[in-house]
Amino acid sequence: MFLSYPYKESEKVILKDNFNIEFSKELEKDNILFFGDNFDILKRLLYKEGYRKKIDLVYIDPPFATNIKFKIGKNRVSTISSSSNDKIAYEDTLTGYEFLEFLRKRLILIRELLSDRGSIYLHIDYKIGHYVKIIMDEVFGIENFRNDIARVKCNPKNFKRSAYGNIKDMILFYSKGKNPIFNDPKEPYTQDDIKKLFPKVNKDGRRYTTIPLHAPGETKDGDTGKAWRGIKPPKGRHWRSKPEILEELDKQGLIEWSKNGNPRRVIYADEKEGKKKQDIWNYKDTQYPLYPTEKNLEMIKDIILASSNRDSIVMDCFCGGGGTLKIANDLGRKWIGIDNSKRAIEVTKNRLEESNSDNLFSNQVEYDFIVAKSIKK
């Protein structure tokens, strides 16, 4: 599946080993902040700096094809200049197929930089996101599509336009291959969840539920198909554990016997981590961001914890105010950030170098700052 539009370049052309930049210094540290065009920097990382298949996680929040100039003042972030002193942070002026090709070319390079267990989360809005989904199917393969995550970004709106209020945007989650890093994040149970999912209460007041001791399928090793306590698993099923393990569970009081002598495994609510995280996320953006379009930092933290490990390299090549980089650092990950906005680099540097007692921003950051300069021919 692919989109057809004017001036769409072939992957062969995009992946040519050519770039017209030089770095202001050699890469020395694990963490790197680049100032420059991310296309040329990604190419150099791929072909000269040895980063092919080295990056485990990419989170990007690229322009949304809004045709808006985002501005920033001393105490405000806005899309409309309210002061002559306000500076343009960046211009989101590419639209239509020009925007899609701009993004596709960078996604192709990102794919080559991702490790075999790598993943990408691309943050986008509902107006252009469905076209971007098709581009990502083309670049990463529809078989590597993991989720279209709906992110609730704000409180309900009451505008007069003839349409439903828009309170969400979308995150497209793809992997490089079949076996990505995924640490299966959980969400805490609510009190209603606990009452519904763990309806029974024991003599000590602990909430629990029970599940069958057998599972579908014939046994492979023979032991789980044998009788236990004179009971054989139903036809076409096998015990979930070997009889000696079932015996131990029963001694620990972890098997409940019905009046008819049917055994079931006891599962306590207070021993469960929580429920599986779903694809609707409630991470509203901060009211006072340091940089335009800055996303919820707890959300970014959870993405990094879910799809990378300690010492993984995390990359954000539209890094804006640098929240992804700082959180990656605090979680023990290595990182690469790229942006071509001077204001973005200023905000990112301040964030990386600030001393903050908040746990989210507690670790000191050591990094290289690299300027990518065009090579004059």
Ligand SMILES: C[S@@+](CC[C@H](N)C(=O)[O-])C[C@H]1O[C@@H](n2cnc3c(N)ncnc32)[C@H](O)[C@@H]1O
Second form
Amino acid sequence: MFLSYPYKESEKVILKDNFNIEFSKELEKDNILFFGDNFDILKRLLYKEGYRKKIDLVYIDPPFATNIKFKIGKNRVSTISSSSNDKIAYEDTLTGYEFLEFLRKRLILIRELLSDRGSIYLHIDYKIGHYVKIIMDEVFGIENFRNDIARVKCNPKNFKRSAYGNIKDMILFYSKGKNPIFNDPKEPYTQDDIKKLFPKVNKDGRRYTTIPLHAPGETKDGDTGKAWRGIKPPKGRHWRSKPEILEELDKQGLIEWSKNGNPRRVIYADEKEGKKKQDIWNYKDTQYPLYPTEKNLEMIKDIILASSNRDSIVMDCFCGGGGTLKIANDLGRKWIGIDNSKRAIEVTKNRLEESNSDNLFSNQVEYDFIVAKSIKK
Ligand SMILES: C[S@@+](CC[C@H](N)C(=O)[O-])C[C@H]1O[C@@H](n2cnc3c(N)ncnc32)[C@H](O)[C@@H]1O
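Instead of the form predicted alone shown above, give the structure for the form predicted in complex with the ligand, please.
The next block holds the full complex; its first chain is the one shown before.
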């Protein structure tokens, strides 16, 4: 399946190894903040700077085709200019197929930069997001589509419009290949979950449940198919562990025997990390952002922890106020940030410098700042 619209370039043309920019200095450090249009910068990272398949995680929150000029005032951020002192942070004025093509070109380059175990999270709204999903299926392959995450972004709203209030946006999560880095994040159990999932209480007051000691599938050879303590696993199943391990579990009191002699494995609530994280996320954006459309930093942190490892390179090539870069740095990741708005670069630099001056506990931020200038041909 693919989306058809006018002036859609072939991948071959988009992936030509030409770029019309020069950098203000050589790349030296692991962390880089670029000022310039991300298209040529991504190309140069790909064809000249050796970043092909080097990036483990991309988080982007591009313009959403809203046709809005986002302003940044002295002490606040707004979408409409109420004072002549307000400066434009960025203009989100590409719409329709022009917007989709703008994004598609960059996604194609990002795909080439992603490592084999890499992933991309793309933040978008409900108006354009479904078209972007089709573009992403084309670029990354529908088989690499992992989630369409509904992010609850604000408290309930009262629209005048005849429609339901919109309190969510979407994050499209794709991997480059079959085996992405995924550190399977967990969410803490609620008291209700604990009561439901761990209904039993032992003599010390610990909540627990029990699960079968056997799993589906027959083993033709090996001990897990044989009788243990004189009990054979039910037909079509095998013991989950070898007899010596079952003995050890029993010795530790981790096997519960029913009245009719049926053994089950004991699982304690306080030994479980929590439950699997689901695809509806509640991370509301701050009311006092440093940059318009700034995204929730806890959410960024959780994405980075889930889909990258220490020393992974994390890239945000629409980095806005630089929250992704700061959090990546704090978590011991290398990072690349790109933005073509002076305001964005100013806010990002301030954020990074501030973390150098006042945070004893986060990693000091060392980075190259590179201006990408276009070369007229
Ligand atoms: C929605 S904002 C990102 C906000 C960011 N996630 C944050 O939390 O601060 C989109 C950003 O993309 C930047 N941008 C738009 N087109 C760009 C391009 N061609 N190259 C680089 N940056 C671009 C804009 O300047 C803007 O800062």
